[in-house]
Structure formats: C-alpha cells, structure tokens
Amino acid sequence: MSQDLVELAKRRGFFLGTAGAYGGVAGFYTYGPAGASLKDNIENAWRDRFTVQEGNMEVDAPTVMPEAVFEASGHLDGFDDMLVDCPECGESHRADHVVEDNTDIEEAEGLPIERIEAVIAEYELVCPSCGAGLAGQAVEPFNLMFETNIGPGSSSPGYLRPETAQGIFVEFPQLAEYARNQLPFGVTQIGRAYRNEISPRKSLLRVREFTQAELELFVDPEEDVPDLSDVADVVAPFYSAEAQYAEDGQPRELSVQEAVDEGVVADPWIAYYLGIAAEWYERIGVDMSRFRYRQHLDGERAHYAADCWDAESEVDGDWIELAGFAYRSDYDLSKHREHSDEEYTVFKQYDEPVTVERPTVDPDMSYLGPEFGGAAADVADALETLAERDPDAFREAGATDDVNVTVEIDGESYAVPVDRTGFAVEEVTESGEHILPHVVEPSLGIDRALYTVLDHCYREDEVDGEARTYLALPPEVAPTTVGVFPLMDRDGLGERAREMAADLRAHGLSVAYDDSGAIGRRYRRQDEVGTPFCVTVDYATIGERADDETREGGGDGDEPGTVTVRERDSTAQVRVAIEDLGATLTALRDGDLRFEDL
C-alpha cells in the first residue's frame, strides 16, 4: 500500500494503529468510522454470497475455547512459526520472512527448520533491526496461540481461537441435526481470530487480531458433487504447482470448466468455490488484472489436504494471500470424534435395505476377569475393535494350532483364546450406514480483502485543473452511499437538506451531511472516502430563483422540486425529482440502475 494511501486511510478514518496514546502495540489496528463501515459492507457482501445465496447456515461461536478443543485439532502441537532471535539486540524475527526478504526463495514457510538454518548461514543473513549476523543462531518453533485461563486459577486453560473453523467442527453433531442429517450442508461464520505473530508487519496484512469469513461444507465423498453450471464460464488466472516449478511457468487464464476438464484443479468442489470467489472479489472492488489463484506446493499443503489453492492479489508489487480453498477430507471430524464423547457421523439411508455379514464378539468376562484383572474391560473393547477392523484375525487363529488372538493395549500384548472371545459372523439387514463426512473449506481474510480493495480502488486525476484523489469503491461496499449538501446554509436550503438526509436514511441509505466550506471542497472530501453519489440542494429544489451570486447551484433551467445528483468517478451531474430520489439512489447502490441511464 502506497504511503499516500496509508495517509488517506488515517486521515479519513479507515484504520489506524491501536493505542497510539500509549505508544501503540504492534499487530493491532482500530477501524475508524469509514473503515468500520467498509468492513461491515464487505462482510455483508460475503454473507449474501456464501451464506444466503448458497442456502447455508450461519453460526457465531465464542472466541475463547477450552484446551481440549485445540488438543484434538492439533493446534497445540503443530501451529507454529519459525523464530530466530538476534544475538546482539535480542529482537525476535520470523526466520522464513528473513529468508524471503533477502533471497530469491519465495515460499520459505514450507521449508523445514534445518533448511532455513542452512539458508541463513549460506547467505549470511543479518538481523533486520540491528544488522548483526544470524548465521549459527537456532531456529525454533513458536506456537502462535494466545493462552488464557477460563475462570479463576489455572485449572481450566483455554486459548483465543487461531481460526474460526473449530467453533463449527466441535458443534457438528448438533449442526447435523439442524440440517436434518442431509448432506451436503454448509455452515458459515464471520468472526475474530487471534495469532501471536512473531513480527507483525505490512499494516493489515500481518496482524495479531483479524477477521475471518469461513465456510465449512460437509459432503458425502462418494456421492456429492457440485453443479458447476453457474460458474463454468468464470475465467481467472490459475497458477498451478506445475507452472510454479517450471523455469518459465506463468498463470493460465482458464474458465472453471476448463480448469476441471484439464485436471488443473483436481477437486470439483474446490473449482466451484474458486468460481464463486472470483465473482465475489470483483464485486467488492478487487482489480481482477491483479488477481490470481495459486496452487499450494507440496511443502505448503497440509498432510490431510488433497488439494489447496490460495486467492492472491498484487499490492505494491507483492502477491499477498487473500483466501485459502482446501479439501480437508474427514481429518477434522475424525479428530474430534476420537477425542470427545460425541459421534461425528451422519446416518446415510440406503435406497433399499441390504443384508450384510457383521462380525461380532461376546467376550467371556468370567475368563477375562481372573486372567487379566483390571485390564479385562480394555481387552474386551480391543477385541470388539479388532473384530470390526480385521475379522480374519479371529478366523485365522481358529483355523491353526495358534488358537489365541492377540490385542495390544498401551504397548502391552494380551493373548485371548478364540473360543473365549465369542467371535461370530451374523447376517443382519441394514437400512443405512453411519458415514464420516468430508469437509470443503473456503476461508477468506476480511482485513486483507479490505486492504486490497482500498489499494485497487485508489485513484488520482484532475478535475477543472485541480488535482483530485478518490476511491472508486463499488456503491455496495462504500462506507457512505450519498453525501447531502445544501448549496449554502441559508434561505431554508440547510433545513431542506437536513430533512432530505433524514428521508434518505429512512430509505436505508448511509448518508453524510455536510454544509461546511465551498461545494467543491465538500465533493473532494466525499471522493476521498469513496462516496459514490452526492446530492446538492439548491434554489431550484425549493422552487426559488437564485441571485446572481449563488445561481451556480440552481439556475433558470433547473426544474423546481429537483436536486443535483453527482457521480463520483465521472463527476457527471443530473437532475432528479425529489420524490424519486430515495428509490433512484437505492437502485444505483444495488446495481439495478446505471448512472448513465438516468
């Protein structure tokens, strides 16, 4: 983001560093009035497309969750960044960022720690703060979770969530009931997440508190496929792993259908959401000539993800990640099923009942108890699990001289005579089966989307010989829809303009009223915050003639009972009847009417 835009963002109330009066704190930003409104509008546009139009459910989970949730999800063990400390000034840095900023390695985050240490030594990299050499310094994993305690004392540890997804996964059994156990179904959430970044940087791009918009789609992996017809013709640049590995590889402009047919995107569900997201990013103001989809390389992709793509935008010559699209298989639900007392499956009804053979065991506890003492119940459970997983183990033991079947519990083996296990194979008629759904996840960063939109919509031009700065924000997401100005605050113009502003607010429009300074200056102020339309109340509005000094706002040719409506980008103006004003501006905001058609 250019320095000019950073200054505009602070001056016009988009965002600023938090707690500046106390020296500030890195990685936290406060959204001002314009920024909060822009952020809300982007979130509402996402909610409209990914929740409402897709027919999904929305939840709002707590930002603090108990430790057990993150033990199950794997965040306590594997949610780390690479930390290197300067031996001179003691400053901590993300080792992969030091590598990326000072070498031609672009995706150092996916490299192992040993390789990062070797690169730091090979290139003789230095501390970004003081210039001291970092070669030979240990690179350590640093867990990004913010820890807290739930209630007094330390007996109930908890964590600020590092992603919003776990709040959906842990509630899956109840959410499946709300969906009547019918797959596929989707659950969305927009909310805050927290990561204790080692070195926050680049304004809103690397922060410690941010907003995510996530969709978790639960599907039957054997039957559910998306209907690609609505997005088949959506075209976007696809930067595949193969192209990234090639010396001269470049993104390819492909339609979603072409990307699937050619195998560039392996999973149709991922392709479906790439199509939806491309249209959505364009809708909120992202310049699609500075946008691409990049496939994760082998070292970046999570072990459970069959395929993963990032949406990326170009800002100041760098490509930044906006969103991730992953096929997470059944990893998340299986983990929570394993660690909790809940069942994370969905009952899948067969078209017709089927008869199947079902291995069962009925262990003789009068034998297991005296033989194995306190481990008897665990042995019985292990026999049941073995019968489900490997019934041949019982058959083979019974057919040989080795009449025992062996189970292992906590590293210790227990041999049980087959005739004491009660092993049998029964024929049962089943009407369905319990399946563990797979998960498709589009996860978008709202703050990064806002940052990109501001950068891509920043414009400088000249109007009537005067330099102008404006934000070409789409009306749907602009912080303010319309500015209302009296030509001057006298002769009843100010009173009429204030009444009109209140009427437009009653129409559901975001309105800024301004009667301070020359009319041109007021236009410029609204241009800088991206207000798409301005309304000027002049003498023609109230049915009077202007005197020679004030007639620029409403002359002899202007119809009484009309106002001037000015469009931001072209600065063109038209007269609109007062009784039509609310409906006209609403239609312009919603895209149902074009300004040039007025």
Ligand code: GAP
The other form holds:
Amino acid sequence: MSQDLVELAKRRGFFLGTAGAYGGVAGFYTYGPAGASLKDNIENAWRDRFTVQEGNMEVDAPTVMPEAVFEASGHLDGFDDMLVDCPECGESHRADHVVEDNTDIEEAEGLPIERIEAVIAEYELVCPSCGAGLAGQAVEPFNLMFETNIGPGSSSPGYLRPETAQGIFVEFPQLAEYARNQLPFGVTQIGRAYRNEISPRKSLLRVREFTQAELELFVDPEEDVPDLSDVADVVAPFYSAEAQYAEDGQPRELSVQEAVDEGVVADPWIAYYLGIAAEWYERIGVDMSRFRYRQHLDGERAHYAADCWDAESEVDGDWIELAGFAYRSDYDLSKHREHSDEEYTVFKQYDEPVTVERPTVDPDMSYLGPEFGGAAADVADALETLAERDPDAFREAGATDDVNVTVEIDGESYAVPVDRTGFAVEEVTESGEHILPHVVEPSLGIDRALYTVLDHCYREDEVDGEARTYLALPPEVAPTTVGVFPLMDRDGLGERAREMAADLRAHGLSVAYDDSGAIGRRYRRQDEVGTPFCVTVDYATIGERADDETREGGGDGDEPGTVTVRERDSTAQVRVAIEDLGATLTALRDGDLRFEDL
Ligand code: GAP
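Now that we've seen the form predicted alone, could you pull up the form predicted together with glycyl-adenosine-5'-phosphate?
Below: every chain and molecule of the assembly, starting with the one above.
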C-alpha cells in the first residue's frame, strides 16, 4: 500500500492505529466511518455469497471460550509461532520472518526450529531493530492465544478465540439437529478472532484482533461430492506445491474443472470453494491479475489440515494470504468427541436395511470377579472392545489347545478362558450407522480483503487538467453510494437537495450530503472515498431556467424535474428524472443496471 494511500486511509476515515493519544498499541486498528462501512459491505457481500446463496446457516458464538475447548482443539499445544529475542535490545521477533526477509527461503514457517536456528547462524542474521547478531540465540515456540479469567479468581481460565471455527465445532451436536442430521450442511460465522502476534506488521495485514468470515461444511466423506457446474469455468492461477518445489515452477491458469481433472486440486469440495471465492474476490474489487491460489507446502499446514490452499493477492510486490481453504477431515469433531461427553456423529440411514454379523461378549463375572478382583470390570470392557476390533482372536483361541483370550490393561496381561467370555456372533439388521462427518473450511480474513481492495482500487488520473485520486470501488461495497449536492445553497436548491438526500436514504441508499465549496472540490472528496455516483440539484431540478452563467442547469435540453447523475470513474454525467432517481441508483448499486446504459 503506497504512502499516499495510507495517508488517504487515515485522512478519509478508513482506518487508524488504535489509542494514538496514549502512544498507540501495536496490532490494533480502529476503522473510521468510511472503513467501518466498507468492512460492513464486504461482510454483507460474503454473507450473501457464502451463507444465503449456498443455503447455509449462520451463527454468532462468543469470542471467549473455556480452556477445555482449546485443549480439545489442539490450540493450547500446537498454535505456536517461532520467537527469537535480541540479546542486545531485548526486542522479540518472529524467527521465520527474520529468515524469510533476509534469505531466499520463502516459506520458513514450515521449517523445524533447529533448522531456523541453523539458518540464523549460517547467514549471520541480525536483529531487525538494532542490528545485533542473532546467531546462537534460542528460537522458542510462542503460543498465540490471549488468556483471561472467566469470573473472579483464576480457577476458570478462558481464552479469546484464535479462529471463529471452534464456536461452530463445539456446538456441532445441536447444529446437526437444526440441519435435521442431513449431510452435507454448512455453518457460517463472521466475527472477531485474536492472536497475540509476536510482531504485528504491515498495517492491517498482521494484527492482533481481526475479523474472519468462516464456513464449516460438514460432509459424508464417502458419499458427498459438490456439483461443480456453477464454477467449472472459473479460471484462476493455481500454484501447486509441486510447482513451488520445482526449479522454475510457475502458477498455471486453469479452470476449476481442469484443476480437478488434472489432479492439481485433489479435493473437489476445495476446488468448488476456490471457484466461488475467485468470483467473490472479483466482485468486491480485487484485481484478478494480482491474485492467485497457492497450495501449502509440507510442514506449512496447520495442525488440523490434511490439505490446504491459500488465496493470495499481490500488494507492493509481496504476496499476502487472504484466505485458507482447508480439508480438516474429522480432526475437530473427533477431538471434541474425545474430550467432551457429547457424541459428534450423525446417523446415516442406509437406502435398504442391511444384515451384519456382530461379535458380542457376555463375560462370566462369577469367574472374572474372584480371578481378577478389582480389575474384573475393566477386563470385561477390554474383552468387549477386543471382540469388536478383532473377533478372530476369540475364534482362534477356541480352535486351538490354547483356549485363553488375552487382553492388555495398563501394560498388564489378563488371560481369560474363551468359554468364560460368552463370545458369540449375532446376526443383526441395521438401518444405518453413526458417522463422524469431515469438514471442508473456507476461512477468509476480512481485514486483509479490505486492505487489498483499497490497494487494488486506488487510482490516479487527471480531470480537466487537474490531478485527482480516486478509489474505483465496486458500488456494492463503496462506503457511500451517492453524494448529493445542491449546485449552490441558495434559491431553494439546498432545501431541495436535503429533501432528496432524505428521500434516497429512505430508499435504503447510503448518502452523503455536501454543500460546502466549489462543486469540483465536492466531486473530488467523494472520488477519494470511492463514492460511485453524485447527484447535483440545479435550477432545472426546481423547474427554473438558467438566466445567467452562475445558474447552471435549466439550459436547453435540461428537462425540468431532473438532476445530474455523475459517475465516478468516467466522470460522465446524465440527467435522470427525480421520480426515477431512487430506483435508478439502487439498480446501479446492485449491478442490475450499468451507468452507460442510462
Ligand atoms: N479457521 C482457519 C484459520 O483460522 P488461518 O489461515 O489461520 O485459518 C484464516 O486464518 C485467515 O484469517 C487468513 O487467511 C487471514 O486472512 C486471516 N488472518 C489470520 N491471522 C491474521 C492476523 N494476524 N491479522 C489479520 N488477518 C489474519
């Protein structure tokens, strides 16, 4: 993001560093009025595509969760970045970033700690803050979770969620009920996530509090496949792990269908969401010639992901991660099942009931009790588990002279005569089975999308011999849709323009009213915040003729009862009848009408 744009972002109320009055706090940003509105519009566009149009359910979970949730999810153990402290100035740095910024290693995050230490020593890397050598400094794992206490005292630790996803996974049993236990079903959530980043950087790109828009799709891995027809022709650059490992490997422009057919994207669900997301990023204003999909390298994937692709955009010559598309398999549901008292399965009904053989045991407790004392109940349980897992152990024992079945409990062996186990194989008719769904997850960062959109929509040109800067934001996401100006605040023009602004607001449009300064200046102000349309109320609007040169509008051809509508990018102007104005601007905003067709 150029310095000019950073200044524009602050000056025009997109975003600013938080608590500047108190020296600021790294990694936290406040969205100003224009930024908050742009962010809302991006979130609503996401909601429209990923929740409404996909027929998914949206939830809104708390940002603080008890410790048990993150013990189960693996975040307390495995959600670490690599930290290296400077021996001179004491500043902490992300060791993998120090490596990436100063060597030709591009993805250091996936390297083991020992390798990072070795690279720091080998390249004699120095502290980015003070220049002291870092060789020989220990690189330590640093957990990114923000800890807090729930209620007074410290007996009930809680954590700010590092991803919105866990708020969906923990409630899976209830959510499955809402979905009438029918797979596949998707649950979405837009909300804040928190990570105590070691070194927040590049403005909104790496912050400690950010917004995620996540979809967790629960599928039957054996049966559910997506209908790719809607996205089959969507084309994007795919940069596979194989191409990244190759000496001169490059991203390949492929359609989603080709990516699946050629095995570039192994999972069709991931491919489906890559197609949807590419269209969505274009819709909100990302320049698709500066966009690509990149597969994670081995070692780069999160602890839960079996395969993962990132959406990346180019900003200032760097590729930044906008989103991750992960195949999480049954990792999350199996962990919550293991750690809680709930079942995280759904009942899958067979088309036809099937008859199966089910091995059972009915241990003779009058034998097990005296023989094994306090361990008897555990031995009975172990026999049941063994019968399910390895019924042949009972069959083989019965067929040989050695008639004992042996089970192990805590390293101790217990031998039970097979005729005391009550082993039998029953024929049962089953109408279905309990299965653990797999999860496919598109996880988008809203702040990085917003930052990219601002950067990719920033334009400089010349209008009437004067330099101008503007944001070519798509009307759907622009913070303000219409600027309404009276030509001058006199002769009733201001009054009429204020009435018109109120009328347009009543149509659900976001409107800025401005009557200060020359009309050209007012256009520039709206151009700078990306307002796609401006309406000017002039003498024709109020049914008067322009009888001197200060009275624009009302000239020949300017129909009474019309206003001028000016389009931001082309600066072209047309006259529109007042009674059509609300409907016309709404259609322009929603993409149902093009300005050039007016
Ligand atoms: N539930 C999966 C998950 O959280 P992730 O790749 O860690 O996956 C998803 O995060 C997205 O969240 C990223 O692609 C990025 O856009 C955004 N994100 C992650 N950490 C961020 C940070 N510190 N600052 C801003 N955005 C961040």
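On a predicted model such as this, the values are computed, not experimentally measured, just so you know. Here the rigid core means the biggest group of C-alpha atoms that line up within 1.5 Å when the two forms are laid on top of each other. Residue numbers count along the first chain shown, from 1.
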Taking the chain as two rigid parts that shift between the two forms, would residue 227 and residue 359 be sorted into the same part?
-> no
Give the rotation angle, in whole degrees, of the smaller rigid part relative to the larger one between the two forms, based on C-alpha superpositions.
-> 7
